Structure formats: C-alpha cells, structure tokens
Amino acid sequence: MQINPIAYIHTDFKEKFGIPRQSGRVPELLGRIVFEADYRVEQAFAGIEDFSHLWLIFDFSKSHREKWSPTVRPPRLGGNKRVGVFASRSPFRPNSLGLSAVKLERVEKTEKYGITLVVSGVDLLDNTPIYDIKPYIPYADCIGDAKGSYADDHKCDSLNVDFKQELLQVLPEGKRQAVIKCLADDPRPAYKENDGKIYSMSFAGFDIHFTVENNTAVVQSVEKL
C-alpha cells in the first residue's frame, strides 16, 4: 500500500530541538493544517467543528533511515537504556509514522488554500506531512486506569524559567507564554546536567539562547533570524 500526504502542518518550529515531547504539554503552541489540492473538498470537513480534539497521523519526515532498529534509547531514560521500539514513541520506527492528539481551535476557509484547520497543543515540526485526521472520541480514547511505564516517572519533569522582561519583550506577545512553557519542558537530552553549555532553540523566527543552572533555564539572549 502506498500512502501520500493529505496535508502539511505549519508551526513555529523549523528545527526539532525545543519541540515538546508530547502533544498538549504546551497548549499555547498553534499549528495550521493546509490540505493538498485533491483534499480541499468542503464536504470532507462536514461536522468536524463538533469535535474538540483530533488525532493526527503524520510522518516523522526528518527521521527517515534506511534500516530500522528493534531497540531505541528513549531520551527520558537518559539516552543510555534501550527498550523495544514498539515500547517507545521514538521517531525512528519501521514506517516513521507518528500519532498526535491536538485541540481543534477553529476551521477557517481561506481564498488561497480553501478549508484549513487551526489546532493547538502541537508537537510537530513545521511542514510535517499529515497522512490522516480522525476525531478524538473521549469515551473510547481516554483510558483512565492506563499505565505509562517509564513515561509516568517523568510526566512532571520540568525546569524553572528565568526570562528577563527586556528579552521576553523582543518576542511577539502571542508567542511569549509558548516559549516559556517549551523551555520549562526541558528540551535538552535527558543525559545532560547543569553543564554550563549554551543551548540554542529556534522558534517563530527567533533564536533563543539559554543555559541551565540549578534546574532553571536562564535565557541569555533572543535574536531575530
């Protein structure tokens, strides 16, 4: 079976570093889904606005490899412990398919692209191919007593954020809270400690440099790209 993208999502992340590790962790992050010409059919979206959330089936397009590995190193385990690829959400998979739950903010009809979907809580790279979209069904998709193995041990991992007001004001007002929460989600590899290294996160056309000191992300500079 051959599948082709039905759409591409546009987000503020041009690079993988800094993207939240799961969808929904930063509700302020927005994305716009623009459909390919063959799928800009209004009837295909009839009733979609009655759902609050959607599942996106997408392509880890920057993680393609010629061969797949049966084991991977999840970043939350420090990068030094292997688990089975099917016991992880690693982007390095046999078919590089990903699944993400996002909130549907609104349906917009545009002159250039027809129907587009504005979604929030995204965890996707800009221009990620979307293969399918399905509505999120709360009674079926939310399993209250489910166990998350090693992921449960790290669901509350976070950093404090020291973002001086004069630096924060360099960013557009609508982007500030999203940046703060992305930094709080700790984009560094899990094996990194407070090593004094200056990290660079590209977001919404800006380069944000920060260090981590005593569990606090300290923003050093904000530069327009």
The other form holds:
Number of protein chains: 2
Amino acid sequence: MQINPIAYIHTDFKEKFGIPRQSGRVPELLGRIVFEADYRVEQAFAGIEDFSHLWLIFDFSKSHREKWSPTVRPPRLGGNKRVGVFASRSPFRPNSLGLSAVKLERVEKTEKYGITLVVSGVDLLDNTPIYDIKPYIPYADCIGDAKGSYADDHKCDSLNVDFKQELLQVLPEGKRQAVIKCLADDPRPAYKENDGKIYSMSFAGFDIHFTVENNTAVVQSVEKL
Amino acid sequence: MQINPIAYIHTDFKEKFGIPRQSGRVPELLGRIVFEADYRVEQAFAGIEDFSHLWLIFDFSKSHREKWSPTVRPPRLGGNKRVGVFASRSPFRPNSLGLSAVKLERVEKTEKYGITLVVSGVDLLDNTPIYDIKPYIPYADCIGDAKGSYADDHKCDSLNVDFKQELLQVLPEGKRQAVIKCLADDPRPAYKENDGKIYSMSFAGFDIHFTVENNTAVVQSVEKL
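Alternative state: the form predicted in complex with a further copy of the same chain, after the form predicted alone:
Let us now look at the entire complex, which starts with that chain.
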C-alpha cells in the first residue's frame, strides 16, 4: 500500500539523541503539526478540540533500513539484551511506522499554513512525516491492567541533573524545563560502560554537552548553534 | 511510502456489519495473526509474551475510496451529525490505516504457518492486512485523565439482547457469548429511525437475523451459511 504524508510535525529535535523514549514523558515538549495543502480543510478537524489527546501514526524517517532485523537491543535493557522487534517499539521495523500519543494543546489557524495543531509530550524529530491523526479514545485505548514487561520495570529510571544556573540561563526560559527533563530521562544509547564520555544533545538550536557520573547528568556547556 | 503487510488476521467476521465499534469491547472475540513467509522468524517475537496487550496497525482494506471526505458521521451520534475525519476513528481516512489494541492470548506455533499470535478483543474483518505489531506500553499508552468527547459519552450505550435458547443453540457453544455481546454493542449503522427492519449479522459461518424494538435486539433466526 502506498501511503502519503498528510502533515509534518515541527519540534525542537533536529537529531534523534535526546528524544524521550516514549511520548508523554516530557509534557513541556511542544510540537506543531503543519498539514499538507490538501488537508488544510477546517471541517476535517471539526470536534477535535473535544478530545484531550491524539494518536499520531508517523514515519521513523531517519531509521529506514534496506533490511529489517528480527531482534533489537532496547536501551532500557542496557543495550546488551536482545528482544524481538515485535516486542519493542524500536524505530527499526519491517514497516517504518511509529505510534505516539500526544496531548492536543490547541488548534491554531496561521496565515501561512492555515489550520495547525499544537501538541505536547512529543517524542518526534523535527519534520517527521505524519500519516494519520486519530483521537485517543480512553475506554478503548487506556488499558489499566495491561502488563508492560521491561518497559514497566524501567519506567521510572532517571538521572539526577546538575545544570548550573549560568549554563541554564543560556537557554530561552521556555525551553529550560524541557531540556532538564530530557536529560533526566537518560538519553544515553545502549552501551553505558563508557562513563566520562561527553554526550551532546541538540535542542532548539542549542548544543547541550554533558557527562554522566554517579547517576547524575552534569551539564558541561551550552552552545548556541 | 510503500508499506507491505507483515501478516493477516483471521477472525469470525466476513463482513463489517456486527464488528464492535472499538477493540476490547468484546473480549470473547478471538483472532489469529498469521505472518507472511518472511516474518515467520521466532526471534522476532522473543519477549512478546511478557506484554499482555499489543497494538495492531492495519489496513481498513474494505474501506478504500478514491477520494477522502473531510467529515464523517459517527454511528454513535445517530449518524446525522458530522465530525471531522481527524476527530473520528472512521475507516474512511486519507491513509487507510487502522489502530487497535488487542489482548495477546498466546503465541502458538503451527505446522502450516509457523509462529502465530492468538489475540482477543478484536474488531477486525477476517483477512485484514497487518502492517505493524507493537507492544502496548502502559505508562505511555494508558492516559488515565484523557477526555474522549462523544466516544466517552456513548461508551456505555448498549442494547438488551433477546436470544431464544433454541436459536442460540444453533451456534457452537464457544461462539455464543461473542455474538450476544456484539449484538449488545448495537451494530446498527447510522440511521436508526427504521425500527422493525431486519438486520443481518454474519459471524463464524452463521447469519444472525435480528430486529431492534424498545432498545432490545431480538434475534429472529440463525442460519448456517
């Protein structure tokens, strides 16, 4: 089947590193969904504001591969344990489709793009193609007694964040909480033996360099790009 | 983007009429997911049994249209109120992708098809193409305070079911509860003024004919196909 983007989302992430491991983990992360010309039809969104959350079906556009691999190594398992690709939400999948629940903050009409949706809790790269938007239906989608395996076990994993005031102030005020929470979510990839390493997270036009020591992300510098 | 089915699901529904309005509403509805040859790889499912529920991203294969319509008429609104297509889970969408959460009953290896997944709470037509299977991750996917607009308002709508014993016994025992609950879920389409009409639901190789009177589905006959 041929599917075509109906929209693209604009976020503060130009690179994958630093994006929270699931949607909703950092409510301060905003995104704006801008529709392709054909879909800038106000009627198509009638009633959408009565839903608090939306599903986005999107393209893991930076994770296309020629061949799929039956197993992946989830970062939450330390990156050295393999699980089946269908037992993971890894971006490397036979069909490169992603699924995220985001909060609908508001519907905003803009002069340039017509109707747009401002959403929060995003975990998507800037310019990710969106194939479908569906309302979140609590009675069907919120399964209170579901078991989430290793994702459950590690849902509270987090780092302390040591972000000195003078460095924090380099960031615009509205972006500070988002960065702190993204760091707390532990953006490090699979292999973590390498403590002392300087990691670099790009966000909202800034490069944030940090190390990880004793379960604490220590910000070393913030550079405007 | 070109996407290709990784699997097809086999269910008791050869026709759309009678399928519950969302997944999970009728836990007795079983389906078996049979994979395409390339994906019958045991490793690809390693660890999947530690998740209780799965997301299926599928093709609304019987709802393809040349042109999409910006608005749809949800049956739950009586079929005479229009909402935006992106404020609905209607099968008639710009990209014909569906999303359902199902319960994973078991992983079953079969001689003919290799590894298969038996799932319950299905709301899919027999032979629906599946593009992706992802584990349900409760901390991200179950949003307890989400608001579901008209879907919330109508989540408890149901019919009484008058299914005489002699008719019920025409069905195999394992299918009876499923049929009763599908009828209770009120399968009637949009326009309901037409009481006295005989509806026909096809399920598991039987045609179930019923009328609706005073909020009760009255089964009139059951025919083996």
